[in-house]
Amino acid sequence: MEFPVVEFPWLGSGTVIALIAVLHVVINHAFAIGGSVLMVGLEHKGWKENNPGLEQTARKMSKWILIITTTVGAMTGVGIWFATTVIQPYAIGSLLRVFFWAWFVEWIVFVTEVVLLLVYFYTWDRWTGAKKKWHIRTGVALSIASWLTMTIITAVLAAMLTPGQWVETRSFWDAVANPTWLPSLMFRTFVALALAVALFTPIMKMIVKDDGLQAKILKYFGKWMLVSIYFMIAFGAWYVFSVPDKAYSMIVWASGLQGKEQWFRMINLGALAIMLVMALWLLNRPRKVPIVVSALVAFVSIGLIGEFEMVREAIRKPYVVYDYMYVNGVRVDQVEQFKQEGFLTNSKWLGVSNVTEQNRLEAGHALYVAQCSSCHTIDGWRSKRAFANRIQGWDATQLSNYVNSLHNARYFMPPFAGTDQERQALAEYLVQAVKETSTAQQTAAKER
């Protein structure tokens, strides 16, 4: 293995992407591509309607998604590379052989929409009178470069779950054209509108004070999310069942409520009504929606793009690119291979090359960091995750002769990729590392 291991062994890697990954997408889907949607649609309107009110509404909107976006969404994009490229190097390094010229494309396209972002911006009150057609068109190409980036990096994070055809030809076209990448931009493209829609309602509820122009802001924005929220659920069944069916079976487990079927239905369908009825609400009857209830939807808004996050991240498992790469950066080729010559023997940034009756302890530990240390911690605040919860009180025969067969016990883990001796280092590491937690933590509670 070529390149060295960053562990967090309390918060755990999965969760350090996750925390950044989400930001960004909420501010990239929200801000960027539905808040530049919503935004020039409503200097358009403004324009038509010769209402002066909706025009200084787009431009305060403007403002905020200037902010916004090339603040907290451009730091938590490049958090997002640097987080993934410390934690997954493999997975990036093999994505990169792959898209480098579709990256290089994005990074284009996005240096362009931030250029337009400030040209809209800033030449409101220079382009106006016969010359406004031009800033209403410059709208309208930065909310196509918006929506053109996240075109371009769907197309990878569907190849990691649906590769297609690239895993055989590996082709740059199979992997950029596969199975799940058009269910999941217009899906996305949808929920940014949708999200928009439920972020900028409460904005609009607190800076807007003519209730009149509030009333015509949020109808139509209530227009926006009935559609959004049609296309949402019909792009969204498509993207589904576009999945692979290993990966279709583990959507209710990757949403944290295994064995809870009809508590996943309830509080999905409890959501998407939630928001439906803000939108009809919005539609019919806008002076009278209450701030707390449009704060409310923003907040389920959030934790829906959340879970779709989270969902389609574990659906994948046990591989980071299916079939080809499991999660802990293991090709599927190489297995057969470590288990033959040995995982340490390959890894060059470990400090381990083999393992011997001295340093038993310190091959395992390199091992878990290697191996084990992307989904699962020692002890952490996931508590699902972490060995000191699902290992207590296994002795390390035990807990070797489980791992061996993991991967056919919980089909979701990846085969583990080394030696037999390493095994058992691995397992003797875990039983110590426990003990040593499980210690800390009675001596911790006794002072307290």
The other form holds:
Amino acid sequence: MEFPVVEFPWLGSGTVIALIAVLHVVINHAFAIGGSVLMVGLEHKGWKENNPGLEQTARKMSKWILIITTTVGAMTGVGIWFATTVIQPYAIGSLLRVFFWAWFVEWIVFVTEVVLLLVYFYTWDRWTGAKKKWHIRTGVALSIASWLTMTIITAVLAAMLTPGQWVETRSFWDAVANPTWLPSLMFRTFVALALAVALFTPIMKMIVKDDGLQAKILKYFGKWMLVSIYFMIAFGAWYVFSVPDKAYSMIVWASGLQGKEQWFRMINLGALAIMLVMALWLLNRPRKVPIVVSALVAFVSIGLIGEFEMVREAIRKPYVVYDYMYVNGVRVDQVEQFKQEGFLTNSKWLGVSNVTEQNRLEAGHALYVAQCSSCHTIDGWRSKRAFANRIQGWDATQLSNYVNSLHNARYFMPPFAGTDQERQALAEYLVQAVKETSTAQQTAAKER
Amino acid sequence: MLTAASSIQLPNDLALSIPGDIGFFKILLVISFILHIIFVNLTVAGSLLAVYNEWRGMRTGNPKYDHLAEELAVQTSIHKSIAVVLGVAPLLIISVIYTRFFYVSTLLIGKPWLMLLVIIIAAFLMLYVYKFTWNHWRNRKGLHLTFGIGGTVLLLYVPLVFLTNVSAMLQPELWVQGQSIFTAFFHYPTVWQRYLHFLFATLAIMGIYLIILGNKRRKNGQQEDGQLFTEFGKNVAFLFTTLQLIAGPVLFFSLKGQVQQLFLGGSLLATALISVAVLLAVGLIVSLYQFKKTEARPWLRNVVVLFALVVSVMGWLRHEVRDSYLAPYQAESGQQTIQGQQSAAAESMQK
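Form predicted on its own done; form predicted together with its partner chain now:
Now the complete complex, all chains and molecules, led by this one.
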């Protein structure tokens, strides 16, 4: 392999990306995309009905949308890119090349989006009366631009799971028009709207003091929510049925509820039901919706989108780009070469270039860092991924045999890409490292 | 674990080809970087000068400084959003065409690189507090200023990490694994010189921006504001543009000997570029001086035109420095790629 590896011994690499990504998706979907639509919608309604209260509310929303999207929103977006560069350099490097021109267009749309948002926010006082039309149009353009940024990025995300024809043709258009792009885009569009309503409803209940005005706003929100939930379910189903079979079969496992299918179904259907109930409530008795319920729905919908992103990432395993590259950056077409010639001889930055009697543990460590640490830790917080927990009591031969059939034993792991000698060294290192952490823990416990 | 790169561990390129003409990508890189850096300059200097003027206002009790500071804070909050999005294109292009260099230099400072996200978010949020509480906290100036200073200090840290990254990518022979970021600041020989050059440029650009803004305000009939901006802007612009006569050479003579040689006659293009850049810069300083004295419109026009030229030429120059550093490694890589393709072809024939 070619690049230095950056390890996150406690958090684990996956968690670092997940934290940034989920935060970004929540903000981007709820504030930038769904939020803009609600905001301009309210402004338009206020203008048509000659209701300055609605306009004031839209204006308040615009301030928070501006603050949040241009700080946490924008920086976590760049952040996903930073984090993947540090953690998945081979994957992001390759994706940038495949999708270069899409990303370049994305950049233009981004810049447009930010400029429109700034114009929108700073012209509330100037573009009134006859010019009001222009203010609203700017808002509409802003919503479209926000949605377009998602359109492009979704193509990349979808291609990672279902690169489709690209794997053979290497053609840009095959990568863009991949099998899950459209379903996932449509799904996300309505997720964004539902999420925006879910997050803005408790805020409206707090900041809009006038009861009549609040009712009007919430009723309006209710309409959006109801429509969005229906479409979300429909497009979600389409999306789920277009992922690869192997990935489909991993969904329940990926949610962490393996063997508890009942729970999986109940939790997800329950969450949708609560959202549906609130939508109907907002529509019919907007002022009666308790703030506690609206806050609960906000949490539930953040939970749902978080779950969705985690599951989407997990079911792609062992690949980072399906059928092309594994999560640890090893390409499918490199495995045979590494098995024969050795992984370490073909790697830079690991400090070891072959296994000798003297350096077995060091070589094993290097192999662990390069091939396993993208999903595992020695002793991190996620106990299912921590070797200290998973292979306690295993001996080196046992582990080495297991590693030999890694991908057969568990479909979600890539095959080990190295010689038999390297495999043995890896196993010895892991057994040793696990022993050391458990002795360290015991001594620590005794001292207490 | 500190492993010095006794043999240089330069990666092979990724398996996928670069999707376009590299020359064209380089042009895009230079242009998009110039756009990005101008807004970065306006952001950093904007917050720095806002804080400075608020403090000046507090000390002298003259409300005009406070007013200037507030205007600067508002401008900064706009510029910073544009700076971030404009940064996407140059980052994209540099990642794609210099992958082998830029990815290693980034990964060598992986965690501090990621920390930038937290730092920038914190800085931006503090600066929003700073801007939106200007009236609210009229009687709590100390608290208010603290937010401004906090945001500014964080913003001043960010370029240091970026400059370490772009310095490191140019010198694979110096790559070292396992270094802390503070050691890295001093490990690569051009980091602080670049930083000084950046800092002066930042203030100079803000000065020129204020001159232009002041001029616009005057045209709109806001005489007082206009006067205030222009007055402050022209002093800042003149001072820091002149100081570049020191910072520029300091940076230049910190470059690697072979690269210096190229710019001192070794390469016609490089030598011509740097000569033109220096001449234009001197022209800009003279124009700024004249404008400072006379405030005459023709001098303002000269300032604007020369400024645009200086920035463009400097942006290009910077790119030539990069390619001069990388040239020996690039020549090597051409062969590696060909070899790589051959072995891949041989392999696929065997199958």
